[in-house]
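One chain is shown next in structure tokens, namely the form predicted on its own.
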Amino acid sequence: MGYDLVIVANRLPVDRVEQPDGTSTWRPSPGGLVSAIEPVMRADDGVWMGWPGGTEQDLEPFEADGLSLHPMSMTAEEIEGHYEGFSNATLWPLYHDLVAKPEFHREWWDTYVSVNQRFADEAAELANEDALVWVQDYQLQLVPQMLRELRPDLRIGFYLHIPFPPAELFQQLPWRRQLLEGLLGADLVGFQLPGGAGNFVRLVRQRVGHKTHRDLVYLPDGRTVRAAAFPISIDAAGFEELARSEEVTSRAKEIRAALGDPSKIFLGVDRLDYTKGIYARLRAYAELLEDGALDVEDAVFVQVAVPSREHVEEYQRLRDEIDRLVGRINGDLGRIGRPAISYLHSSYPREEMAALYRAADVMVVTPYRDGMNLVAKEYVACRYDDAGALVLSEFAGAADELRQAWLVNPYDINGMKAALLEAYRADGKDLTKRMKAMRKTVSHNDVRAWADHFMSELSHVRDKHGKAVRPASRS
């Protein structure tokens, strides 16, 4: 069976859940991507192909919540070389301003190429004639060109969910030209910010030698590739509805009570990743306590660190560092029943996150580099009371839109301390003015608008003669 729309992603939008009786079932993964793409898939007879996790082979296509899903298998060697290796130990740190040192291994690259080829081959089989294929993220940057060679009739889009680095960093990559040419297989290449699109076009001009003009790349075969920013967002209405529910309202009160009803709760919610700036943020908070600017009787910092890539050595080391720091801060500055930092190394469902957002007075989002950071937008969406403060790194993509937050340089500990204190002391009138403006931005530019904008642009791709290609069906 063929499809008019094929979503190609590293992961399927579902997680396997083991039942008490030993059987397994699938549940939707948390995250905004599936909520954004689901309506588009339903409207356009779509299929989502990706890896479900694990090493199980010969998985059959299946349906979950009415969505057609096509699982791709991975061997243990492919997980190590493609996913944990090239994707997350080479590309991830390179694309995040070298916050950690990238590793360049030829064996990882070879595995990355072979996995990308397998995804491209499968997508070519699944797509109807003139179908629309949307490839997602850094794990699959070679797929557009591989797919183009197999199926020149397709309209191919690619979206990068993480930052795209400047030439000075990208040029370190031994396979820089191959990745650029891989992306040029797409008709439309989407980035979080205009800076990422600009970096890509400049690199194509310098390293591949194609003619460019503004956001367009002109290929020798007459094809034109467009690189543009499509800032991703969240299901703002869904989060607000959740935040308004009786269960979440009640749970938010319980959280405050469990923390000893402090006058102010600071909150950090991140994957446990070295790009997120957790260590520096907690250090800044601890110094405010040491300085006497804050007191553990009045304030507490709740840090949720969601487990991430636990088999990668760099992440194991980071967890140990954070564990030691939290222990030291609480040992030095906490009191009985009043820890300075309430640290949670766990993942939570959306309802619990909404309750935490409702309970928190100051949300602290201070990554060293982030493509967007949806936690910042989730917090804003949940603050229907127009209260709460957001302290936000200027190196998160969200800072381009949420200009009313307290913007900080996460490398500047004193600047971060000053912003935390300002947010802590801000009066209600200032908080309301800032939050209202941010909420207007988030509700207007929600995740559905993001997906519709990208799909609309891709549906109107023009062929080399300037003639409009038949748009995909839209609802």
The other form holds:
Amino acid sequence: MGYDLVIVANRLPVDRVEQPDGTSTWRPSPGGLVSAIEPVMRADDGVWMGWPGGTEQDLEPFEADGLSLHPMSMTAEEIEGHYEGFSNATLWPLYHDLVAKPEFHREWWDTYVSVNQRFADEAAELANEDALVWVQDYQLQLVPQMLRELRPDLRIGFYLHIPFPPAELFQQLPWRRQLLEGLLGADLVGFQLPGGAGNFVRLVRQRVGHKTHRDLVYLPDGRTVRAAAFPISIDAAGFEELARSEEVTSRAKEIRAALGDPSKIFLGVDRLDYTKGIYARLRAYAELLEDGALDVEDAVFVQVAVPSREHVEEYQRLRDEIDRLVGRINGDLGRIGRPAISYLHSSYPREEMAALYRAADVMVVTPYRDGMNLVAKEYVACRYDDAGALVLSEFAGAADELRQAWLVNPYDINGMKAALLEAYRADGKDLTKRMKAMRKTVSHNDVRAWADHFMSELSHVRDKHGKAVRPASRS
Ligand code: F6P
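One more: the block was the form predicted on its own; return the form predicted together with 6-O-phosphono-beta-D-fructofuranose.
Now the complete complex, all chains and molecules, led by this one.
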């Protein structure tokens, strides 16, 4: 039996949970993408293909909470070459403004190609005639073209969750042409921001030599590919409901009390990733304490750093650097029962995150480069009280929408210090005005609207005779 909708992603939308008796079950992972795509999957008889993590082989397809899931196993060599290597030590830094130096290794590329081919082969098997296939993210950029060769009848969409870099950076990649051609297998290529879509179209014109006009690429075989921006979002109503719950409300109070009831709580929540600007942000905060502008008796910075990609060298180095910095700041500036920084290297369930968002007076999101940054949107969704300040990097995709945040350049430490202080000192009226405006934006453009928009544009890309048609523009 095949499916009318196939989601192809590097990871499955469920996490494996080990039971005390040694058996294991699956739990839906808290990511927003699942909640966005889940209703479409149910309505359209869909399946989700992806890696469940780990090296277990020959996993059988299964259902979790009524969703059809198709696990793709990976060997230890594939994890090293495809996931940790080419995806996260080559593409990730290259696509994030070279915040770290990308490594180029031919063996990693070979593994990336073979894993992409395996995903494409499997998707070709799973898809019904004329089905819709939606490929997700930078780990699978070759899948659209590989799949089109196997199944020209399919409608293929691709969405890039991370930034797409300007030509000056992208062209360093030895396999730049192959990646561009891989993406051109899709009918619709979605990006977070119009800038990414523009970079892609320009590169296709320069490097592959196809004709382009605005957001369209004309292929020699008569096919048209559209590249456009679809800024991703969160389940805003779900977060608000959680934030309003009694459990979260009392947990937020508990958190404040456990921190010694400071007058203001600053909060950072990030995967422990060098793109997130954690080091510079903590330094800026520490300098405010040193300058006497803030006092550990009044304020505390809670930094949650979610462990991530722990086998990749740059991530191990970052962890050591942050550990050392936090130790030094607390050693120099903390007092008994009053650390300057409360540092948590762990991941937490959604409920705990909502309680932290409710407890925090100033949310600090300062990546050097970020596709969107959903933490910023989650904070806004949880502040139904119209209180709380958001300090946000200009280089996060979210800054395009959340214009009422205190926008900062994360490379400018003095500028960040000034913004942190302004947000700390802002009066209630100013905070309310800013938060109300940001909440309107987030609740209007939620993740359902994002998924519906992409899917409807994709289903209009070609008519049933395979002829390219321009999707109707949305008002
Ligand atoms: O932001 C890109 C992304 O791949 C997300 O899709 C994912 O949630 C996050 O990075 C972490 O990715 P992973 O743990 O799969 O490397």
